[in-house]
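Okay, so here's just one chain, in structure tokens, the form predicted alone.
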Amino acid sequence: MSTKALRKEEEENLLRRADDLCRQNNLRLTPIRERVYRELVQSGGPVGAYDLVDRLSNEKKRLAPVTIYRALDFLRDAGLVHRLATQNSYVISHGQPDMNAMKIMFVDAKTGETVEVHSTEVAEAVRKAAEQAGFKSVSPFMEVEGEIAQ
């Protein structure tokens, strides 16, 4: 199978997962939400909200940024995308970690390329540190900026 065919198959699997997840949780994947998610899937990397406005608008009608932000908020709350604070952009989620694991997104500061890893060891270390700091709960998502080794 060619790389292009594998990429297309991965895209279809992610879109099917989003549809299934929404159905299982009685969430509505509206046409605009699906278009935003599909664009993020096809981009293969982080995309900013205003880039999404540009990509999804046409000559006759420009989408309002608030429309894109609402779709992104829905997709983030559903666990389908992550907001990368270091890049001020959004990237698709490749699934939820096990109950005791934490999702770590490594972001290359130069290229914006991301690598998603799930780790129980990091989750335990963060849980202990949060406990020592007097925090009751911590987000199961961590973003680390750096350089991807060549």
Given for the second form:
Number of protein chains: 2
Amino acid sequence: MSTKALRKEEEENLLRRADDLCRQNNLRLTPIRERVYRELVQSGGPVGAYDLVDRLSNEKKRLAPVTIYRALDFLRDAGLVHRLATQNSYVISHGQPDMNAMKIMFVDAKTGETVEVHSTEVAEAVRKAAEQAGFKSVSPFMEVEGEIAQ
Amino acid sequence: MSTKALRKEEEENLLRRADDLCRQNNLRLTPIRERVYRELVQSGGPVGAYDLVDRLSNEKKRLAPVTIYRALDFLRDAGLVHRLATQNSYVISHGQPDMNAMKIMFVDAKTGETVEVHSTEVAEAVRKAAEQAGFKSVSPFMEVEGEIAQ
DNA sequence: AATCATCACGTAATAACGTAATAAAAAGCG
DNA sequence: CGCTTTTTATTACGTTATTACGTGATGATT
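Complement to the form predicted alone: the form predicted together with the DNA:
Let us now look at the entire complex, which starts with that chain.
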């Protein structure tokens, strides 16, 4: 089986999982939202909001930025997509929702390439630090810039 | 001694430390750069770049955004200031440069208030995760959103 | 069915954030 | 001093994100 077919399969898996997750939580994965999610899945990496505007527009119809931002907000709330604040871009979030793990997005400072890793160890250490800081809860997402080992 | 006086003293300490650090590394803490740093110190929290433009401008002279950004770039390179990507804002970085500790900026999701904590434990856990991700080095700064206790 | 509330989306305008290009001034250095 | 490098000023422009307002769809309640 080709890698392309594998990727295609992976794609469908993600879409199906997203669909299930929404169904289970009474969230509406509307056509626009699904198209945005699918585009992010297919891209395989971070994509800017205005890139999404371009990619999901055609000659007949041009989407407005706010339409994309609304879809992204929904997907972020659902935990399906993560915003890379340092890059002004958006990327799908892999992984089953493991409440005890920190989802770390490592971002290559040069290329913007990302790798997602889940770590309960980091989660635990951060929780401890948060307590010191007087924080009672922390986001399960974080973003760390670094240098990829080519 | 009043808390105000204490804060004033703390302010002067930070300024002096910044000055020393620049002197030791042959960096030039020019008037603009110092004014930007001082403004961040006095604010006691994160400030946006355009806020700084306003605060450091007066009737006679209005600074251009690019002036502020350059000063901020300098201060960030010097390790004196940290950019909060999630907030599009900038905040002074406390603390002696401990190479083995991760500098974590906890950001209150509601108010934007920040607390900085250094943790070697988090640093170690993140390094381990980075290795898994195929990253050979990571930034000593990170930003975590959360909810402040109280 | 009629009413009401909520949500999703369209459209337009604009705010907020950041950078490029160019020139002038200031600082370091032989 | 004269030369090079760094820093700053000014203007314009590019990118990212939000606000405001209207409309239609959906769904629950009476």
